[in-house]
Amino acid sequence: MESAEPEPSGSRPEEEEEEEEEEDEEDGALPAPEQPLAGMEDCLAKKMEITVSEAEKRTGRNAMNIQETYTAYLIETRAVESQSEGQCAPVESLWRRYSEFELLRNYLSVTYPHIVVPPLPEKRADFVWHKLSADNMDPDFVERRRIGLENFLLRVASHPVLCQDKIFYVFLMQEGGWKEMVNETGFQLKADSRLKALNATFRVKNPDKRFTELKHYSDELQSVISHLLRVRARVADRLYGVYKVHGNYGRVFSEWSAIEKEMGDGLQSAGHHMDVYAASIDDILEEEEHYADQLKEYLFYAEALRAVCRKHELMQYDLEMAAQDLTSKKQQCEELATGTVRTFSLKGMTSKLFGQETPEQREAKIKVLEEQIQEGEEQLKSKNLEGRDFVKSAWADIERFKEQKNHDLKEALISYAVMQISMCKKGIQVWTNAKECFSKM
């Protein structure tokens, strides 16, 4: 996975540093991204315990007053300085439902275009075997969500940024006024449309390669996900299968013992060893599925990566758009000045059929159009100044997160694999101990 990663280019002399600097600000080029930035000691996670320790089916009236049947979270929260003190700290605690997750990490997604939000659990169920329910109401997916939701928290917690933000105090906090609080912050206004952000994918001209690689190498991770979960899947219903027929050598053992008197005995112990056998795949399955949960966020993951490189393809065709604006503007200028007109267009055909501007209109508009330059090129700059914290935040996020994933899918991989030996020795085991009661038989 990690050879498809883009990787940030290397430190340069300043003098070149300069030089390129001043290329960019005409031309609208984003710099290479500086190393990223180390992560916080004092971050929320280490100071508050943080659990979404229970979930309870409610039924309540939706914004369209009807009535609808829904799942809360009991979040709980306790400070860890007061335990290390001695103290029993006071749990304080409140309930949260799925939509409100989802409202805090637009929230988040908007107010921090240049960080790889973690994702949310999977609303209902998908890449799963047959035999276990897609409904979101089911008691075991659920269970799942309920920490996948909690995961979510201590992500947001554990992240060195995520972790300020005085909204995401109040969610775990503040039961009462919430929404109004995320409402009045206006991030939905900042949120770019969809539309725009399609358009900029396809007309921007100047696409940073480490992006266009980064947005490349998540579609990758996500199309490799899905498919280790479909394999998953179908592994899982066959091995159902395989465990569920053991069921049947019970059942034919123990008929058996019924008409044996000298091979009764090792024939009923040999039938409860392969019932006990047949029953164990229930909770195998579902183990596993924890594990598959753990590759489903980075499936999800693999979005939040893509949303940024989407956020900075907008930023670098709203630069470009403020560069060929400011271009136009001097051209006018320039053709007003010297009175030739070096394009094509309606504006000089009505000069030459109905006259030339006198000195007069042509000063003023001259005035004018120096004013609107000195303005556009002071926006250029400031678009320039904000790619540049753009991609030396965001890259410094995404080698946060390379780490991260590093970490996690190498952990969750070596756990499913040890899942799985451990599996197969308790099969070797009941056909050892098959084996020596039909020895004794």
Given for the second form:
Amino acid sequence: MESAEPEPSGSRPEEEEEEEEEEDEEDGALPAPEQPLAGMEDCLAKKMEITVSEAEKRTGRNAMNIQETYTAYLIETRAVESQSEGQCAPVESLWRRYSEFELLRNYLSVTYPHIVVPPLPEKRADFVWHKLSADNMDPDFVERRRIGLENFLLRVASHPVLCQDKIFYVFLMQEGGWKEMVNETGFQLKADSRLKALNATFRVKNPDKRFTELKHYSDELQSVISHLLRVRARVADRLYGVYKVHGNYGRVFSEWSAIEKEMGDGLQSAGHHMDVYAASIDDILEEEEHYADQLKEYLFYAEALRAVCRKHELMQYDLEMAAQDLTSKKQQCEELATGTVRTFSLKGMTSKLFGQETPEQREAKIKVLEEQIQEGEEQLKSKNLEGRDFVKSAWADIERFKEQKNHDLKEALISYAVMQISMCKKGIQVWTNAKECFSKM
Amino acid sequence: MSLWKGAGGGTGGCCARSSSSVVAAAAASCASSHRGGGGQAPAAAPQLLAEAARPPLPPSLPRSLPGPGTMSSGAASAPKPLPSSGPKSLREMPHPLATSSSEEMGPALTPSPDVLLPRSIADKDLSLPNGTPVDTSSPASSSSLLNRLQLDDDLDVETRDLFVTVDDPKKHVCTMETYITYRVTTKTTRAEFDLPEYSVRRRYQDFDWLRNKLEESQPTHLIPPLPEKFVVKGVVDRFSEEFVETRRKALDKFLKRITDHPVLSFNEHFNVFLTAKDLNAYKKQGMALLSKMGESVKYVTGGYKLRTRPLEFAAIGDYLDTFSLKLGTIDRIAQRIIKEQLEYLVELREYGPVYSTWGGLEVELSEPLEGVSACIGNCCTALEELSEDMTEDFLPVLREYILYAESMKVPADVEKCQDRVECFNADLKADMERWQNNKRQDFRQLLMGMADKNIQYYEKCLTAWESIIPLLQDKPETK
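Could I have the structure of this protein in the form predicted together with its partner chain, to go alongside the form predicted alone above?
Up next: the whole complex, starting with the chain shown before.
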């Protein structure tokens, strides 16, 4: 695993270089999403080009033998090294559907509980404004999902830990038999069902403050980004309305120009510019969807972050339970040994009520307890170790994630500002043209 | 105050009051004196001067009666009343085409009076009672003359000699009623005015009176419209600042349009309106005489306006119908846009602060997010300003034009007068062309203004977004 230290800001030029390289490499793909920071020289993304290049509608029979329609995505990979030798490595490709991506991600989440696992693009279209379709089969949705899936693969491939996972590698390289392979890992058994109850609280006596704060942060982040996306969708809706109504000017100016002599030409051409203005909003808003997708990624990332916190919480809880159990066993042992009852126990009561034990019985009990205590102590030791390891590696990944998030979101905000600037310039252009037409009236 | 209002009265209008030949010559000389010898023979000039040497015409009572003799005269050689003169019995007025070519009087639009005639002629009271200059012999040349004169209308403001403003609304509370008066300020160098400056207070009903008088006394001309007379009490607060201001603007526009009109601006009622301390006394005086005028005139002035030359004015009527329709559509579109913009604004106002909230959660991203929030706030302000401008400047002007166009249309019941009113067509045509020209300029200005406001809005937003780019790209110093 790479260095746990957060990357110094001085590494930025290097990182930019990497970004540029990766953009060049991925022919056919969109510009690479905001890449994680430098220091990922060993990661898969450097050795291999990965794209999700196509999407195709398929029909097939599902597990219950019912016919269904789904979309399959083409994953193409090509080794990077051979390119430098002037030869192009062959492109390998295979088809995967969304559910397989989901399986992969679940496996990664369970297998690497301390890692903030990159999220998948949304399963169903959410935060749509009226012009966007909420239909999963809609070509625009499919296209944006294709991009999102590619982004997911690149994120995993750039992650210092995750990129080394075999299951991930096979997912990219081998179409058949992968599912069986994943299931054979038995990861589903490892999955703690308690995690599914998202809001169940575990009373942890000594919570790690950092994780508590982080969990709180992830909740807030999810809330604020959701809010932002909802309002943005409404803003987009309204803006669309404003632009489109201007198209009506085009028509009426045209009609009006028909009855005018001197004013006619000016009106007519101004009307044309109003039509241009009205039409321009479609591209503008399409571009803005890309920004919305960037925000969505971090909305889902926030969930992944929260998951790590939850796992830690659970770990801590189990640890405390185990320690508590050990303590009570030790106490029982002591009581049996010394004959004093320090704590109330039902067993103690019943034994008093129903007669004393024989010394032999007591001895046997003590022996069992001592064994259990020893076991318990060992378990506790290993749990503690596990816990400490978890905290260490989780925290390292969290720092990595924070860096990535700050970088990516800054880039997203910049690109959003650039979009707004472009929109303003277009607006100025159109109205200046219209003004000129009016001046010739 | 001179009662004899003629278009040439002031600093030189292109009008002559006397006989057709004189007038023709005057017109010719107008043309030539201005244009440096366009069209007409300068030889007419001496004759004009000779005519002008006759004693000035006795002032009659132009505000009152029809009567063939009273108005036209001046020159002995033209006892025939001029078809385009003031309130007369229709029976008295000959068909323009019936007169001999030299005597035909068709109005031509006067340009700014001070431009065309040398003072000497103007001093001689040579203009028609209603100020209309007389055209040359044929309609063809009248329109060409008109065109030439028309262009002179567009000369700079410096050539204007009459400026009127409506401002300073004040509320008056009396026992019987509460009403608003407006200050009407006049600055002028015209001889018809005794003083160079006047300031009087007038209320709406005074404007209404003026308009009625103009319609009666200048039936051949298009009189600009007034804002709505009645307001539904309880629905509109007629003392609210907004309402009063809207009305003031409309009244100001009304007077300015009359001021700019080469004939109407010399109307004596207009003069009285601008100058009289006690308008009510004058009104009462006028009422007595008015009652004698006869129904026929009122009937006629009711609205025959565009039905005279059937073919041509039917076309104008159609044009005005379509024009009003299109303006109405534009009004609705503009309103819709404003509505959509306001709804957009509502969402933006929620949108901006969310970035701020988010900024509160973050450390490194705090400043960039705050920056975006502030930026969106600036865009909100810019949008507010745009919507306000459109509501306050664009829509009222548009609506006023719709009203103006509507006011020029004809009620159907006056068809009966059709055959009698052929003679009035020339004034109307002139006014129509004048209106068209003003309309073109007004709309050019209005629409350019609209484009400008939108440009300014986008420029403000552009500035806001460009200014935060450096903030967003800024790297934190420590790590």
